[in-house]
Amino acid sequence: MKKENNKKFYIKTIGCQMNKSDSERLSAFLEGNGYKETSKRNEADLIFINTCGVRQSAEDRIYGLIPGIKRENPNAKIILTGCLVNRTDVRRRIEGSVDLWFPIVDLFNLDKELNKIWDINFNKNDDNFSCRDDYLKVSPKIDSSFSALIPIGNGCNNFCSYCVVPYARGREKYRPVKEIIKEIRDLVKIGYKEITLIAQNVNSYSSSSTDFSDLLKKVNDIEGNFWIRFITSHPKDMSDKLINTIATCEKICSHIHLPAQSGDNKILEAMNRKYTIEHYKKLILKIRKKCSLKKFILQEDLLPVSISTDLIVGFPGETKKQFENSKKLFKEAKYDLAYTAQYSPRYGTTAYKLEDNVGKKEKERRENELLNILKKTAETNNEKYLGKRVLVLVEGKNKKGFYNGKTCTYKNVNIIENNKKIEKGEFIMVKIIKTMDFGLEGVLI
């Protein structure tokens, strides 16, 4: 039975899907103990800011966000969690504006901390209070009715020189197989159509004698019509066994996100990425050979696998010649999608000690060059869809009033159909009649 306390909370989530998943668990934990969620932060008694520190731009958002909250809701208690919670430099800057600095991994102690603020006795019989060894055991309040993020673990052991994640989230810790399978099976039973396994490095997963490939097979064996996605993979852990599993399991989506971060070996070494660009390119070739034109659940026409990546431009010391190797990679890999970023120093990382000697304008120029290559390769890849019949998972309507969704290869599809009512979370068959660089258009079959 929930303990009512008449207090309202608001959660602002910044950053990756892991942060979104954490917020879903935070929301469930609070509601399970009497707090009520509100979509209006000016009505909230507690305002949680789930922070991201991967880029300076994400960090800067909180410096503008907190003063705004203080102005519109001066009586609210501000609680900061997420990747910036342990950063001493961030604390020094805004300590006077934050009421509680709370690491999400300590979610099972949140009742004690909030009790200090509100003097409320929590209901200790609530199921979520039995999860004190691991916050990921808290049942989430999932934002979507058809698509779920399933964290299979937390933390990172890789220590890439530019990345704060190992310091923010600690070392890798993975959930037991049975726990993950039960969560997914329960969601599929109530109609979820898309299951996305998430972790800082999903393909590092290990629990007892089960690796990530084994886990994927077990999820694939769950009865029901649903898609399996996963992010993010580290190239050093992308094994032949895993590629074969992706190629042969009919529920695993034909989209692989494989961050390269650079196309130059010296920069990769400085980033502590633990692979060479030659190894990375061989992986791309294997994936395209094994996973293209695979048989896929409910899909009629066979589709080529899609590959996306992350890449940083302007890493300290990156010369124009080294950047040319990143351009070469983009041309050879023929990505469908890429998330490029201009390097920004991250406090506490190894690269923070290096001179950030590539200017802002040069970083912008390099990023634009990569985006121009990407547009061409993405458009060429999408042209292969013209006339194809593809299965689309409907996500809603776009600004023009057309239904839209994604294919198993993570292609955005606008459905040029206004007359028929289509439900969110429904699988529908669409014939592609138009292709663009980052999208497709089709009609209902």
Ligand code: SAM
Second form
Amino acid sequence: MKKENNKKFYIKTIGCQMNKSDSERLSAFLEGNGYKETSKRNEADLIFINTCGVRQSAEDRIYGLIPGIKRENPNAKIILTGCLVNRTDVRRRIEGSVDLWFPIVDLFNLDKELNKIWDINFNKNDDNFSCRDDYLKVSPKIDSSFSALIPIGNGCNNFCSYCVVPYARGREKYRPVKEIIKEIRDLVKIGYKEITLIAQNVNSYSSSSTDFSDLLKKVNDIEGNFWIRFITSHPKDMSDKLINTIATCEKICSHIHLPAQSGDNKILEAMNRKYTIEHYKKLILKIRKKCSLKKFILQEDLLPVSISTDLIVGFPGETKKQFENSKKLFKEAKYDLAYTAQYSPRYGTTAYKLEDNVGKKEKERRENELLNILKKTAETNNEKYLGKRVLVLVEGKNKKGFYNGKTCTYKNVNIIENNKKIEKGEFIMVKIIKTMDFGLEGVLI
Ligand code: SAM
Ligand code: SF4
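Can I get the form predicted in complex with the ligand as well, since the one above is the form predicted alone?
Entire complex below, previous chain first.
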């Protein structure tokens, strides 16, 4: 039985979907042990900071955040988790301000660890959490009422030379199929409409002879009215089998996020990405050919698949000519969306030893050039939506008071409708009447 204690906790999450999902599990675990979540930082007894170390800018947020917390709520215990937990240099810098450095994979030991910093011996709830071998077994307290992030595993084996994730999260470890399917089935039963499978590298999923494509098929077979997304796919593991599965399963959304990181073979090699740009471009063509105009759950006009990417500018030694190849890639791939990043040296990675010799101004210039190409390709792609009837999953209302949501192709849609009440998490049919570079406008059908 759940026992109460009168302590409150607050969680600040920085970074990716995986961190967001970890925070949902952390929150559920604490509530299972009698703590209460608060949205007010100044009234919390425990303040968790779920950190990101992917770029220096994310790391720097911690250095600004902690003094602010100390001023506002000096008695709160500060607990640091996430990507920065194992970084000795970070520890040295803020050791005195942090009460507990807590790796999220130790979630089942959190109660014990808190007892050490906290004078009270709060009541444990061992009935709920008797299994102590894998933190992903904890049922999360999901933030949204209709959209759920489902981690299918944790960690990364790829060691891209610029990336801190394999050091921060350790080696890949995947959850058993049964556990994943049960979690999704339970959520669909209570009305969840969007299931997003997440891992650093979803398509290297493997568990008792089930690969990611098999897993997607099993999720697709779950009865109910919902759609499936997944991030992130690695180009080296994007098999024909997986592309065919995406093309044929009617609940899988027509949006593929396929990070290229660079358009130049020399840079890709230095990044340790393990594919060539020719391989990557062939994948894009295959995906466009196979996955466009696919039949989707509820009837709507058929849509071209949308493709997005991540790309780093200013990797050590990236010449202007090599950057031109990234521009060429952007023009050829005709992305719908891209997350561009200026290279940020990360302590402990292989690239950290290389000279960060592309200046800040030049990185900014390169990033802007890519964003200008992206705006054009996204705008041209969106023009194909004009007059189309599309299915939209409603997410809420925007600042102008219009309902908004997303298509299966991950396009933002503003719905011009003020009279009818639409529920968050509802699938609705919309006719597109206006298109922009990163958004669409439509009316209810
Ligand atoms: N696993 C995914 C993949 O292989 O594409 C990416 C995960 S990583 C946490 C998210 C993105 O952050 C990367 O795709 C990359 O573009 C960016 N990133 C990672 N390390 C970076 C660095 N040192 N500097 C700039 N951007 C970086
Ligand atoms: Fe980082 Fe590369 Fe792993 Fe992605 S695949 S998390 S970029 S090491």
